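There is one chain below, alone, in structure tokens, taken in the form predicted alone.
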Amino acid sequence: MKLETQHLSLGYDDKIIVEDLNLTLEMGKITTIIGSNGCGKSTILRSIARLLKPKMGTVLLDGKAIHTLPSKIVAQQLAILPQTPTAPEGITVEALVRFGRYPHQKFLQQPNVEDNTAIEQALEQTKMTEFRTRSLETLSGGQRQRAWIAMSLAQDTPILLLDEPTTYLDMKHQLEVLHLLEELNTKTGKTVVMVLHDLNQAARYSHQLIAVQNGQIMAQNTPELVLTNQVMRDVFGIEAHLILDPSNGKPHVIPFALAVKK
């Protein structure tokens, strides 16, 4: 399996957002989008998931167009979590995570066995079966996300995508998402590409990083390598302390002044 893109602009209307990226990505791992708002970040995820067509260049899945593939094909191989998915009102748990088996299903077909392991793997890795009859507007942010995932889950694609998926959750329930997301990958070896705001969660959760500044990759390597107090200045506009996180050896970021613009 292999995903990248090449010579790929993006952009909205006649506004270019994303000129001439080239982007490999690495199976088997967790990489992170990280950049400032505005830089491209999400347009990058959107257009990887098939959601938003280049411009110009192409998204290439196992050497394949992504766009001129069928939608159930790129559907049995990657899943999207979109930064704020929406649902029918008063869909249960259960309900919404049976959606994640239709890429898998012919027309008019009944759930088989397969598609009900699949669901009940996915409730149990994301801790909601005892969740499964209640709707998911009832539900705390940190479960709902747990649901969402969960669906993703089902889809079964070794391939999953998550835009921000810790915003608007207290510091317990991003903790429990990304740990959850780390279980994934180290259990299962499912790939996750991501974009996260919070540079400290991305280092800690991540073998490697991506650091975007106006569409352009600036930094693609681990954290200890993409972390540096050049990319602090080019990529944030700060001045940071980088020291080692004692609990696991990571880099972590001090944010202290604004850096001085030359």
Contents of the next structure:
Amino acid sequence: MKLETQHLSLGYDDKIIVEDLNLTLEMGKITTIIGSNGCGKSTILRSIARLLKPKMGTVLLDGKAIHTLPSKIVAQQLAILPQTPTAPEGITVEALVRFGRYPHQKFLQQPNVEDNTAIEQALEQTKMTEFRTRSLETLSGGQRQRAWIAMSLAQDTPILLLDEPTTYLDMKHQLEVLHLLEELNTKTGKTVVMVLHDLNQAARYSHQLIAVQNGQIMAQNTPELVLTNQVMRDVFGIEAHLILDPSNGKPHVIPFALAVKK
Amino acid sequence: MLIARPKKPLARATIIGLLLLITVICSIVSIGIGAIRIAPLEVITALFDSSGSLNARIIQELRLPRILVALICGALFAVSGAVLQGVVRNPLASPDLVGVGAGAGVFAVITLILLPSAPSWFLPVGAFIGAWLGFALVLLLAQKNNEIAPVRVALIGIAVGAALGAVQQLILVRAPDDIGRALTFLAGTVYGADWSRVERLLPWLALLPVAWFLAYKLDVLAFSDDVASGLGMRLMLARVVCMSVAVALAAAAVTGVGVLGFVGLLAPHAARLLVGSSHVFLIPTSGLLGAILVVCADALGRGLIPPIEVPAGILTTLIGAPYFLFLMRQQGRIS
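Since the one above is the form predicted alone, can you give the form predicted together with the partner chain too?
And the full complex, kicking off with our chain again.
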């Protein structure tokens, strides 16, 4: 399995947001795309998930252009959890997770053992089994997000993409979601690629960070090598102390001033 | 969608069974209503009476085809509405929303008035073509960058409907005499339905299972676009296929009973209250409710002030319009 972009140009209507992007994502790792608002990080993720057609260039999955592959085949390889997904009103957790099997099901085919196992596993991994008959609206924000992740897991893909999966969640639920992703990665070797706003969370949970500014990759490496004073200044426009988190030895950012523009 | 509590499959199957029973009962009672009243039990014996008695002839030759046309068209309109509400993701959608009603109306009027000497089978043909042209116009205007956004379909559908309605009015105003037939057609009526009309409509019933096969796709389309595409759904294709089936259903129904208002809006919405938003159950429930609605509206129209007949379409609109307003208020309260 290999996921990369070649000479990718992205944008909406006439506006170009990303130009000539070449990116290779490491398989079996957690990679987080970071950058300030409007830098194009979500756009990049959406195009990798083929939710956005490139203006030019290609996203390659195992060497094949993702936009020309059959849609269901792609959906068997990578799942995407968008930023604000919406479901039909009144849907139960179990019904939601069941829809994750859509790319695996053929026309008029009844759910088979494989489908049911995937659904049970997804519910279990996200600790949503006890909520299976509850409707989505009755859940807390964190539970709801876990239900959506369970749906993506039921899709049973080697790659999972998430667009700001912790937005709108309180601190505890944010950590809950990130813990879950970390666990999935270590236990099942699932490749996780996500967009996050919180740099310290990104550093804490990712093997790799990709810092994006104006649609260009400014740095792609381990958190220790990406989170430098230079990157803080150039990409985020802030001056920050960089210390090591005493609990896990990962870099921790403490901003203290706006960077002076040259 | 408005209220859609999770339901047990068994309970939903029971509801569908009950509706089936109600449909049969309503049909039998309705057959008995008219200038000559016939009791339900006599209706049943007369249905299978081959002796050629008066009651048997009235029922078999006059009333049975009429009820069948009402049943078929009610179901076609309702399922069309259920599919469209799914595609457009709006419980206020109906076949009229995608230009079907307006297109059919304009072409029916054109064929009646500009070609008065055309044979009578020409009117439904004209309406059928018009329904598709109305839909094509909406689709053409609503698509942007090879994508169809549900919101655009809804808004453009309203605009196209208004424009075509104006054209229709213009023709009607300029038209001299024989507009009675046109007006009846536009109101929607089962009057004068005979066996040849039943035969003409029968093949279209094959579309009902087709719509039912689309249920799973419609369920996935109910998610936001990025979720549906993420699951491997080809949105544009799925939407066009589903809408085409819906238009074919409604266009066929228009040829049977004219532009029968609000059935395609009312029935699926009521069905959603009964069985929830899963289309596997929603589609058959809508079909049955639509059939019941039109049969009852027709029976009421015949029974209210005999021998004058009130067109079924006027009654469905009389029920439908307030219900529509109620829905809008409900929706406004929620969002």
